[in-house]
Amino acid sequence: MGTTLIGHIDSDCFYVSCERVRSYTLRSVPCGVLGNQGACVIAKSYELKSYGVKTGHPIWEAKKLCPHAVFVKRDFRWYEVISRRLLELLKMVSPRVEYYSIDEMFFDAGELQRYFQLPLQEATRALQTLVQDEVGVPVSIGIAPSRSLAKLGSDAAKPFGVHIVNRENCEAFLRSQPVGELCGIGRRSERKLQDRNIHTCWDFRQADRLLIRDLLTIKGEALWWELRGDSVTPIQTSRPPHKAIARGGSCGGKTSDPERIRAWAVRNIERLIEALDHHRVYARHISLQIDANKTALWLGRTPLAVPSASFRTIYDAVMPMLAAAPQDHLVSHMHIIAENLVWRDRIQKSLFFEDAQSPLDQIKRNINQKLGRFAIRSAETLPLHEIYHDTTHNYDICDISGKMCF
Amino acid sequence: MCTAITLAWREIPRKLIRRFQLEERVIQRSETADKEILFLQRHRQPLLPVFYQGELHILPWGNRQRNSSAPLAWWCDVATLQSGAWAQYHPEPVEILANFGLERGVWFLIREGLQGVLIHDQREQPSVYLLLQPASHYYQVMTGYHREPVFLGEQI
């Protein structure tokens, strides 16, 4: 089913806006949301941005740039609550909604005028006001015949604006947008395009299609069509199955202590099994990636005899890989990746191997669902005492099911 | 620790603002932000907004007067309180109302308030002490200090 109008709704400074929903005193205050360890700014309000504070700035730099800014601890669970409220509201207005990321959604805007009984511009403004009143977060909205144009429109309308890209204003709008603003054009692609004298989105649109395909492959060509108003990528209302699921990240600082490295591996296995349970899949392959200074140092891959989400099976796959990894570097990050996934209800049971999950796995899952994450955990994670003794010292992740990208 | 707090102007009754000349302590973080009243430990007369016996009071923050029987301090450690070392002063728990707190140059959000203790000296003059505890990992990284206030209903 196609639509002639695609909308893109993008929350303005989403994490800060969520905090402002429950803390009125933060309104209009320069505000930064801090990451997992409380050291880095992961989101900022427009007021804080105007002082030159950027995402990723450490707090000691941010406080120098804006001494009266207020910093807030991240709360991903709350951000998910607000994100889902926005999704539900949008589903009332639009027949099809794509949950693109925590703060961005694409929607079929074909029904917008009928729903609000207003012309398109006013209807879009009405939607923006509705979101502000019902969800409490300010959003920018772009409406266009294709996704790329809609996203470009909402980006250009920030903060708290609406932009409708139509045949009349399309040329002027695309001339005003540098080609690097296009979603999918990274720095390297931008340089390639600039070498061919393609600087604006209008230059991109006017360029030869085969040249774009030559430079940027089929993805670039899709963008070229989208800029001409031909919708290439439809709105996806449900997420396609994962190709892989990974859990891991920082090891809480660099370490060469084998006990701590092992403890991190076990904790990541437990997190991975949680995710496999949530998505109702089993893994056929398990990979382990060890990083030193955020650079991949070592990668191992082990096939499993049968698709599994069993702690014992995954543990037995990971530990030999960990033992085989070089031990002469300080480990900073680690990832355990479940690949070649298969839906749980589509596997053939084996006569010769243990079940994909043992009764112990199921008991552990049930208790942790009732009493909280890691209420029951492997004793091998005990060396991570700083995490278990201080509830604030965790490694929370912004992982929301159903959305299309991070 | 926490060397200053602010409370929204609108949350303090006018009569208290006039009585304690709190207009002098008004700050505003941006042109459109709410006005706040700054309670700084370094003020000549350090004060705190305290919810005590069912209403909001503006009370002295700690004690600097040597002729008072109240402890010469402006904070009290939870462990000290629990050890009974302050039992002779008959400390009473109070809620300190605050929106934001300041520690080593970092302003942080306070959602519900802070825990404090109230002590009356020999002349029945009240003093409020901020209750402190060892800082969580997060607070320590955020502010660079190893003690944090006792937050009401949350853990930063």
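Numbering follows the first chain given and starts at 1. Between two forms, the rigid core is the largest collection of C-alphas that superpose within 1.5 Å. In this text, all values refer to a predicted model and were calculated from it rather than measured experimentally. What changes on going to the form predicted on its own:
Domain motion between these two forms: the smaller of two rigid parts turns 8° against the larger, based on C-alpha superpositions.
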The other form holds:
Amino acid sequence: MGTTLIGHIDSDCFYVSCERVRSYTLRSVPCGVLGNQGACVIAKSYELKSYGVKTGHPIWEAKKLCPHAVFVKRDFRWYEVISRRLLELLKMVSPRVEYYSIDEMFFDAGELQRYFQLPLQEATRALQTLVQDEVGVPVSIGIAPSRSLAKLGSDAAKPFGVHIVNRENCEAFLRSQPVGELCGIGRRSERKLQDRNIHTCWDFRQADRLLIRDLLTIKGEALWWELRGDSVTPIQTSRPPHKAIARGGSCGGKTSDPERIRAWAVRNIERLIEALDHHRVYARHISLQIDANKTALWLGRTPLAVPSASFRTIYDAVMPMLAAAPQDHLVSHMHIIAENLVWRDRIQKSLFFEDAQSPLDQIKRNINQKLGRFAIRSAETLPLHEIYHDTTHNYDICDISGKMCF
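Could the form predicted on its own be given as well, to go with the form predicted together with its partner chain?
The next block holds one chain only.
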């Protein structure tokens, strides 16, 4: 089912806005949200941004720029609560909603005027006010014939604005937007386009379609059509099955300590098995990626004898890869990736098929579901004592299911 109007709703400084929902004292003051190690700013209010604080700034630099700012640690469980409130409210207004990310959603805007009994501009404002009143977070909204135009509109409307892209204002709007603002155009693509004298989104739209396809492949061509108002990518109301599932991230700072590196690997294995259980899939391959300064340092891949979500099987696949990785670099990040996934209820078992999970795996899962995440965990994660004393480590953004991202 198609629609002639697509909406994009984007929360303004979402993490900070969520914190302000439960703490009035944070309103109107410079506020930043810190990452799980408490070292870097991962989100900031517009007040804090005005002091020059940027995402990724270390806390000590942010404090120099704004000594009276307030900083809080991230809490993804709470952010998910707010995000799902927004999702449910939007489903009341629109027949189809795509849960794109924790703070962004696409929706069918075709029913907006009928729902609010107002012209489109006023109806969009009414939706914005409804979200502010019912959910408590400020949002910006773009409405357009395609999702790329709608997202461009909401980005341009920030903060707390609405922008309707229509036939009458489209050219002037696209002329005002640098081509790098387009979702899907990275710096390398932007340079390619600028070399061809394509600087604005209007230049992109007016360029030869085959030239764009030659420069940016079929994805670039899809953007070209979308900027002309032809919707190429439909709204997806449910997430397609994962092709791969990964768990990992920062190792809490650079380290060469083999005990800590091994402990992070085991923790990531436990998180990965939890995700495989949630999605009801087994893995046929396991990969391990080791990063130094966020640059891939080493990547190993091991096929499994049978599809599995067993701790012992995945552990036995990961540890030899970890031992084979270079030992002479400080490790900053690590990811363990389950690939070539298969649905658990679609496996044709043979006489030699081993149970994909042991009774111990099942007992561990049942207890953790009842008593709390990581209530039972491997003793090999003991060197990470600091993260088990801080509840902000217990839930990550990738643990929020159903959204298109992650």
